[in-house]
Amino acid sequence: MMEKESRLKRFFDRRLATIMVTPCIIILLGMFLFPLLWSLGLSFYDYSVLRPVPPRFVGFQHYNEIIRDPYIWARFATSMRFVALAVGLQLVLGVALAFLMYDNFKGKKIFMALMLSPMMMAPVAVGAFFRFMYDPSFGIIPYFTRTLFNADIGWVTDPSVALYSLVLVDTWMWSPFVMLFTLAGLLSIPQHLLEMSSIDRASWWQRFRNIILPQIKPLLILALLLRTMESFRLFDTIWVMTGGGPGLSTETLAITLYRVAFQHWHTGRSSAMAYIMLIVVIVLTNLYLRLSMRQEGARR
């Protein structure tokens, strides 16, 4: 009986964890799983939540028109300018802001404070709250520019200045980022590499390019893709400065999801390009992983 029990006890003391973690999965699927699968099939049917219309199977034509729509290539144009600008700022920015926080100062820890305090902010807050910066009528940055420069720019009212006007709001915010990353990158240098190269007086170049590099550049990757994937389906701050105008020079393909989706009531339209923007991050995702490996199997 006893040697029962003891077999019982240890069955479950090595199921203890399965058990435990088990409903958590279950409700996991329940959440995410399904939603995702629900959609995916919705993308194949033609169905709109206001018609009192069954769903009328229609296979793989609403990406077929999707890919072959001009108006939506444009407006995919439109988000791969806008991840490339702010996404190369974030990256410019970030790692200068590392470099001077590698370094001891008076009042650092204010500064870092500083410098992290615009990514804690909700994005629907950074976009109200430069709308209002960018106003025409009673902004701070446009009365600046006019006082010091003499210069009326349409910050959010030109459709050739808006893009920039947005990228600039998008570096501020998420600059602090790569400057997190890659500033655990730089603390994670072995000292004695840095001291090794002083006393082989190597250039500033040669030991970034050597040393520093090497050793935040996982990091720095990993900072890089997540931004990018991030600003690619960025909506709340475009939506609540420019709504995608003037025109359509700031609609991403994010904000054209938004208005196919809960402005024309097109699911099933909606559901294949929600599944065809998946698509493109999977693609850039990989694009960056190849490309790390890539030049991490040159260097060695």
Given for the second form:
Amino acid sequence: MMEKESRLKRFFDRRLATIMVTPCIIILLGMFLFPLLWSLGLSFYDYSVLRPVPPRFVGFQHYNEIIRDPYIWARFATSMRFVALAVGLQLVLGVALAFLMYDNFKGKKIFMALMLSPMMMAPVAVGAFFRFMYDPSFGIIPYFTRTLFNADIGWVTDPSVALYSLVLVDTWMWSPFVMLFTLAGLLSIPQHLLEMSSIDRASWWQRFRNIILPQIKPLLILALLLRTMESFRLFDTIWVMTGGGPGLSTETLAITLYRVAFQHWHTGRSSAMAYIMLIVVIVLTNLYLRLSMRQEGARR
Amino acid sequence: MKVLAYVMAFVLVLGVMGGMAAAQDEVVLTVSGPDWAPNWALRDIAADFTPVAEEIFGYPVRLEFDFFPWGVYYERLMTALVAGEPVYDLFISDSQWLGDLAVNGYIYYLNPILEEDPELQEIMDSMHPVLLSAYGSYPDGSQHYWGFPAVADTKVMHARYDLLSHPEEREAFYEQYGWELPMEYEDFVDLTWYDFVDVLEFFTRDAGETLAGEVLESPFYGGAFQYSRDYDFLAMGFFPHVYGMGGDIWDRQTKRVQNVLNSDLNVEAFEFYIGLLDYQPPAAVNYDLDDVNEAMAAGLVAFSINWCVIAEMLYDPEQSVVADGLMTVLPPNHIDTDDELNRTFNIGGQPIVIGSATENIDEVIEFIKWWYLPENAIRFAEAGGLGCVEEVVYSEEFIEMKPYHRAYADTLDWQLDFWKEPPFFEMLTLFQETMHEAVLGQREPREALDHVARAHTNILVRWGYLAE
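Can you return the structure of this protein in the form predicted together with the partner chain rather than the form predicted alone?
All chains and molecules follow, beginning with the one already shown.
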């Protein structure tokens, strides 16, 4: 009797769970999977959402054209340059800041709160105020570089500098994110390991290489993965600060995608571009994951 | 007591129902437009239409405005039109978008309405013909009307009268160049760009040099013109030099671009326009209309060429340090291929169009008629807007109302518009990004023009405007 009641309860529990989860799954399918499949379908059509002309099936033509287009490759190179510089700098600064925050010092909590504030801000707002701060006529940054170093730097007007200005902004905003991940790794290191290494008179480098790095590496790789994906598809800050200019110097793939989709209204072609970007992100993600797993395997 | 309570409750219910009925009767017209001074004036004046509409229709008509920054307005408007939400009863459209909006059925074709409504036809007939053609017609210059001229605009030149009239500056200029520095409005009427370059060069000075008897703490520049890659700023700065020298951006009959846009004459015009950067602040390579105004308002330059409709802030002492010493004149001329003085500029300004999805066409038409009443035209002009009605723009009252109205009225006969066809935005963005690379020295002017001519040809072929 008891067993029968328990079976009945399990059955109703499962039914209840199914009933509770179903709306969520329907919403997820409707909001994510359907648009994904729909846009995949559109990428095989010559279609503009603006024009009252029926879509024309063109197969892989858009993919073929995009992959052979030197203009797109140049934008891809700009994106990769931005990702490499921004994520690289964020990694170095984030780790350095984490070590700083690992130590106890007076005012640490206030410093920590201040450190974290940039990543709490809306990217559009960050772009807007850095645009003003970089402004060659009245911006505070050109003012300081002029006054202190007598250097007239065209932060957002010189095509050879503008990308680096964006890298600085992204680094300012997201280094604390890497710091948080690294700090979490540092705090998880068993204290006795560090104490033992001190007793064994291990040098700082030996401690870092043999104890600290292996402990923080998984979290560091996760932070790198997230930052790479984010930087690759960064749009809002760049759009507000430079709009992709001057010239084409800061026009990343994400900016080009926006132009093709919402300025030229090539819906089919822009869908194909979005899928190519998605594939690139997936490839990068897999590279990181493989690297992470290989390290994990080597450790075992 | 109980009866009194019932009566009060009954009255309350009646009141609420009455209120609901009144609220239901109100019609709200949603208007979209770029977020800038002339449209703020439109919004403020339009608030007075509500009681007028109540007299006509027996219920109030209120206008609600949805403004977006210029840089994103086209995308936001088009996205709303494609999505069908929100429904805009009226919107301010750039004249270039008329083709796109008309071909895709997003706006009302006005000819049938005009035929049925002589009062409305009379309003259209009263417009300055240049403005009517630019803001109303598609195809450009045809008799097919899609928009009402709303925010008229042309480019004018602002000049520092305080510097031009300074005796030491005048003497020094004469000594250096052997001719008198222009000073009065009339002096600029026949001024050519080739002479004007002397003036720009003369006023470009380093920190430590003297300007009007005072030692400069920071560099000072001859002028500020538009070169930004955003929207149409570079095109609007460059096209007047093309037209002025006698060239064009395409064959207006056949739509052929090759050997027209990239002609030798246009290469020369582009090189000339790039050369003017020598006399402008280093940031000028990215100057849009606001940056040009700010450079002048901050006292950084002696001259600026900009849209007249945003001139008001330059004459406001709270926003401009040069407000008291400023004058607005005609921009310089080029000498065209017929050896004539030519100051043809690209027209700015926008029409107001009726959204085809509106369910309030009667109220919209009444608003249009009310908006063009002479008293509203004057109120709009007083708030910084510019007139569209021919009789108004040449009237003494209008000319004397603002220091920049005379120049605006005098430029009206020198206007030409550019692409209005549906692929306009694709042609424009391509033009902007390629030509801006040349402005930055990353491409040769000829190479940039050749590239744009090829790309424009491909776009026009793809859209069926040119044979392959």
